[in-house]
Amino acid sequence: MAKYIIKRLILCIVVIFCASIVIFTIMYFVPGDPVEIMMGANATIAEKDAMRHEWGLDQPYLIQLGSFLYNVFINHELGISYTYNAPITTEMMSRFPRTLFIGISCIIVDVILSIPLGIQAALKQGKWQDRVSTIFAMACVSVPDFWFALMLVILFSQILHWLPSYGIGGLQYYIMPIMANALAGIGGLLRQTRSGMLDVMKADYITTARAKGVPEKTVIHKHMLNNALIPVITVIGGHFGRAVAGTVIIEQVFSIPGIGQYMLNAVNTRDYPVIRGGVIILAATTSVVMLLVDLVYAVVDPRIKAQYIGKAGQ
């Protein structure tokens, strides 16, 4: 088992070395002048040339990936800020607490209100719990999560007065921000999970356990629900990337200084070093999660713990 882990940390490192590449190639080919912004319309041609020079922006391709490459993997530096003349590694490191607790609170919520729905919505298959159950995961998909985020503010925070509507402090401020980046994960798993369970209904082994005289509550939980896991659990590994990522719109709706709002602010100003080290970050945090997803795999299923250890061996 230690084997196969220590084989994916290094698929994990090259996934994120991958992705280096891809993001700084798509920040160097992209249309726009970081200089030209930063210093605007009166600075003269021989001070941008002097700061593309001091930025390194006049080397070639090559030169300028291999520098990028060596401070990321050797130096574990993620650059300079244009706009903020600041080290990018420290406001990535003092942002993403808070970027990461939205991300694994919407998960939770996600579990939480997802998993007991689908099970029920299953169990009740073509009765009105379960129509219920799908409308209501119809409509978390296909509502955009800024216009319910918005529409939480109008709700909470000017109607009822019940909630702040931006910044930072409490954990009441983090309520409506979680609510709105959870809402489409609620849809997506609920539908997995009600369709897992249906798919493992009908199997022998539940027929052979109901015969046995098994109770229900045991069926459902232990038979059902275990087997039922294996894609769900997929679904919110790939659920909590998509959690952490989607706070690039939520942060800049409630004005929460995260990495979601560092990064979209990076595109404005054509802040490229920002922009690629926050995509170093997610990619990095989403490979580990996924890690931890395949781990999950053999605690809820023994068959995948002994393939784990079989690949391991060989």
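Residue numbers count along the first chain shown, from 1. Superpose the two forms; the largest set of C-alphas matching within 1.5 Å is the rigid core. Predicted, not measured: the structure shown is a model, and the values here were computed from it. What changes on going to the form predicted in complex with its partner chain:
In this overlay on the rigid core, Leu65 has a C-alpha that sits less than 2 Å away from its partner position between these two forms. Taking the rigid core as fixed, one finds a CA shift for Ala50 of 2 Å or more between these two forms.
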Given for the second form:
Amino acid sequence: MAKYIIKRLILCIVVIFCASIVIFTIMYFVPGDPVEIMMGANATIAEKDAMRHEWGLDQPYLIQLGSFLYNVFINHELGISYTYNAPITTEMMSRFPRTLFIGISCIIVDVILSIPLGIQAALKQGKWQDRVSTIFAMACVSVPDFWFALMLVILFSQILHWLPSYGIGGLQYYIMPIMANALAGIGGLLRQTRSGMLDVMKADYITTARAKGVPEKTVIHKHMLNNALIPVITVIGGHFGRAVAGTVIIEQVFSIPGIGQYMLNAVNTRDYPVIRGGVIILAATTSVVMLLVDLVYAVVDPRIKAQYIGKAGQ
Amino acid sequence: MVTTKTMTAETHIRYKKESQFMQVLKRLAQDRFAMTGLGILIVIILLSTFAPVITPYSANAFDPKVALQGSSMAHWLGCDKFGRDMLTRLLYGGRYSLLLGFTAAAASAVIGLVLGAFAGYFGGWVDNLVMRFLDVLQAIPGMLLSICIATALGNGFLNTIIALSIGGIAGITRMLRARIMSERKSEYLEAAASINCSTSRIIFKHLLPNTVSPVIVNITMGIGATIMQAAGLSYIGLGVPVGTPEWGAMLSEGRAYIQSAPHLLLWPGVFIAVTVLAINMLGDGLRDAMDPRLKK
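Right, the form predicted on its own is done; let's see the coordinates for the form predicted in complex with its partner chain.
After this comes the whole thing, all chains and molecules, with the earlier chain placed first.
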């Protein structure tokens, strides 16, 4: 098992490293000179050249890439913001908890809402409960989350005056962002739980359990759920990536000073190092969560565990 | 009695002659849910195509007298900050949103299918190279990758399509590859190879038609997701240029008037949601039609 964990950890780091190269390369080819944008027409050519030299922008691509990677992975420094002339890592780290909080809360809301609904839909397959949940799931994945967020603001802040429409503060400031961001996940997870349950319900061991005279409640709770929910765990990992990426627009809608808002403000001011840094942090977070989910999966499912132990022994 | 017997025998023979594709279409036609989706989609496509005939207004004509006005007989869905008719802009906007969704989904489908087919058919280092590259690409959440590319390329219709399509490639490639891996040892491929078919002919004439069907469902659903992503990109100012009557861009323009004119925010979202819902209904029906076992 330890061998497997180490192997996955190394793979995860390699993927994040390569993803950083991809992101750097995309942003390198951005048209327009950041120095030109920042200093405007007032600066002399000599001043601009000095600035370019200071930031290493006059270096060739490979040297810039090398020093970027060195700074990110060795010094843990994502660079300097063009607009604020301040280190990005510090700013990101102060904002990161809020983004992470929204992302994790979304997953919790998704799980709490969609798993019971999915189970019910499967148990009542073909009946009205199933049909309602199918339509509900489809509606959830069809509504743009940022638009849903705006509608929530209109309803709960402007009409009902129940919740603050933007900013940060107590928990009440996070209710609408979490609701809006969790929306798409609910639909996907509900469908996944339903089909997972349906697969399990047809299994021979369920028939066996019933034939033995095991009470229906025990069949559902002990035999079905345990087996049906294991594949759902992997889906949750995928949803986390989506939830974290989704916070980018949601934070903008609610003016929550998280990583997403920092990044989108940077889009407007063409502050590329910030966008680059934000994407790298969020991509790394997603990768780490996926890794954790895979490990949990391996621990929870004895079949998978046996497989890995078998592989490690080979 | 006798007539019914011959009837069934005849229909049976005809049924056997039918291609698999026709069978899928027939099953799809019987799915009321999917047909509703298709109907809605066709209506939206027709409305946006014939927008100039349907509405008396122009999508970009300013009329300060009616700026920010709510619904009225003259302007059913109200007007925006420049007094442009919302319904007109929404109908014209359908062209951009649908075109963005369909072309970006088609672009990622084509690239994904080719990559998946090569990776699955050749295996070995080709497969390894493609899959490791996709691992890296998938480590960056789709929307963030689109934001990065859209920032690098700048605003514009074509640039938005590129930004949106790259995120969708990985899923399609993976799915097709998995299907091809399980099909690679089939006899009909051996037969094709034995009569000296070229590799490209084997892949595109024999292998792809036999493996592509589950991927088609994915591609269909991808159109809906892409339309939403396109709206998202435009909302944050990275998609189509400002002022274009695209649904996401309209939401972005209406954002400042959330208190005084909430109708500017309501309707574009309704149009997006209904369109995406219709596509998803169709996709869901398509999935059932292609694999009837799933339904029961």
